[in-house]
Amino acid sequence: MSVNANQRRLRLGVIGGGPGSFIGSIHRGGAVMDGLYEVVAGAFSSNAERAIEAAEALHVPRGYPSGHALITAEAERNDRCDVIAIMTPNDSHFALAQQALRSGFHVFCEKPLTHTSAEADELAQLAKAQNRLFCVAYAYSGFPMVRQARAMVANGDLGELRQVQVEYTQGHLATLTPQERTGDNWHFQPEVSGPSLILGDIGTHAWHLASFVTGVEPSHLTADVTTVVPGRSAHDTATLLTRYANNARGTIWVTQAATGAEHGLSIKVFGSKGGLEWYQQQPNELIYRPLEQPRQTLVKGGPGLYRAANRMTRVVIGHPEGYQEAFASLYRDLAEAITAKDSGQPLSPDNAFPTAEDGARGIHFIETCLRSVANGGQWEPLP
């Protein structure tokens, strides 16, 4: 999708993720990388002189003190945002996103996308009240490869679904940090982070990750969630069993406390016909396994790809894109979708933003798992 002389970019304002902020450079680079978006305001800081310096820093025309200031204002103005992005600690994400949505504005928010199921239903059901569009950041579904591997499935390529292994295994935090041991980061806070730090970091992306390449989501779950550093509060580690409707089984393995690893994203689906991998850290690569026949590795941009891959690819074979192409690729999804829905133009069938239906399973998903383990490791349905 490009920007055509009768189409005008959409105006993003930004919640969070000021200059210093990882993850707001990823979001405000992929919004504007294809040219559909342009960044017309911010509240950068929880601090209202450092949100407006910030954004004179970050040359963002309107600077706010605050996001829900920022909501209230652009709510007024004739040229008003079209979408909000929150991108805020989690425990500010409900507040946000519900203000945004009842001012009439479309949402992109981080994840995890509330901090109870009670909320997050509210929020879904919310967008659907208001008419508008909500995106949840689950970023990894964004890969062009990852497309690839979730249309061979919904084609059958793979035949009945039968095995699904996630494993997702990060090691900056294998020993306590200095800032854990003082409590200067908020992550180690349950009242702001959530009532698990692995499931609602780094377990959700997991579980979107699967359900979305299936196209189904487990029946049942039993669950470990565990803290596996001497002297953490917070959780860092959790291995959960699945199990299907069809009778096909599962297997979710995430930590932040695993020595040495770097980020080690990877999944792997088998059916009756064949099997899938793909590894984030070779992201544009999918290794394809049909049965009984020679391995496969099918290459980002290459020969042999379903037009829901192409869609995705911004540069030629044999040029790597990654994590900040993928959010580009959601910014676009959630771009597409709000001009077909102000055009009546039909959506794209390949398009597949996260919604905030999405978001709120993540939430039943970490409920579930944390009943299974107040309950000894019982399985427990997935509502």
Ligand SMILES: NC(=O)c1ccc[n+]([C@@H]2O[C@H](COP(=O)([O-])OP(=O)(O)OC[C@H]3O[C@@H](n4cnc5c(N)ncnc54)[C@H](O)[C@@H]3O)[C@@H](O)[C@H]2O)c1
Contents of the next structure:
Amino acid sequence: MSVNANQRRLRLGVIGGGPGSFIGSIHRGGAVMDGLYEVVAGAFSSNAERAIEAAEALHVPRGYPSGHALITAEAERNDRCDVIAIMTPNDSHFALAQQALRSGFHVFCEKPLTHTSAEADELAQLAKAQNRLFCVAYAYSGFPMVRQARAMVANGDLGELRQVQVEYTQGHLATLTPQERTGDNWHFQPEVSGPSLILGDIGTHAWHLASFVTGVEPSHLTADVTTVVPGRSAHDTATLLTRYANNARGTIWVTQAATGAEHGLSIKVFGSKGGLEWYQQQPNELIYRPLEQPRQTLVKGGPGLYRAANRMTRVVIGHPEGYQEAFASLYRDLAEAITAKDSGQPLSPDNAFPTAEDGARGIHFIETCLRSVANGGQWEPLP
Ligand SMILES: NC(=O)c1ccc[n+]([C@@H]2O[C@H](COP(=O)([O-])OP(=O)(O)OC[C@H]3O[C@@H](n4cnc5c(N)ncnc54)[C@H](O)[C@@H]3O)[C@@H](O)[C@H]2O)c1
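Return the form predicted in complex with this ligand of this protein as a structure block, the form predicted on its own having already been given.
Then the entire complex follows, led off by the chain already shown.
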């Protein structure tokens, strides 16, 4: 790890992610896993009282009644936060991230980054203008064997890219949920969750994973974005074809309405010299199919891995690592980048946290899919 052991821990301010939230404990646990951050401030709810109570319950020293109050107050302190982590529902990401950047903080923000590409592009430009680092929580890019896959593609082990397939199947929306009937869940409120539930919630992950591993973005796509469960208004399923500048082809299938499915995220990449397959439910293995040679299963911590994969591993071979560690790895990549920036030391070429530009590309992806649907499934160029 290239972070200076004598350096103080980075001070983290957390917005959202209170007790009982899906992602809060994953962020907080991931941030502190390597001893690089301390959570010094928090605004853990949209309700002012509960926000402060939660800070006390979580033993976070500086509790604030809102995210905006946190940023304003922290900006005035000598021992101010270094990084603001935003894990609120989607509609508040833009305003909070914008305020944090304007106040000079580095940002770690949940996906989907914003509701519109204009907002997302603005954040990417603002981060650059303010000279601040901005990590977007595309967590699957933190898994060691995903880093291995990316390194193998970058190293030419697969030859020229020919085909890419990403599948992300979940089953928790296979039927109408009680909260959906009562409207008591922000995911089903488009003004909060964004223009397409399925594309924002997991489509952006699938899109980023394909480009993270292959190192290229498709030039065009055609999309079918729909609702397969009767009585539901939000999109629960999307099927896409993609086309690359070199004539490679891809498919993306994302759904939360696959009955009985758990967390079936997988990626397959095939090139002129070999293929790779990674399955999120067996995250510590990567299947490698070299042309006209026997299939190999590469394992986390095992022989034959690139440094890019080994640096993301904390536990010895045979011991599982997963989602929590992947978040920790993104927090660590961000910490290393901040340290390199502050000290003027070079940053490892293997440091690869998803940036605001990656977050913005995810929003352009959503808008391009919806444009294709509106145009009757026409092929649309990516901006
Ligand atoms: N990267 C991933 O793998 C991943 C996984 C799950 C969720 N997410 C993203 O994380 C975000 C939160 O999702 P979740 O499932 O944890 O939601 P959630 O509803 O489970 O929790 C949201 C939390 O934020 C708090 N909150 C809401 N509005 C707030 C505000 N304005 N200020 C401060 N606190 C506020 C709530 O009290 C709650 O504690 C979403 O953007 C979602 O897309 C990402």
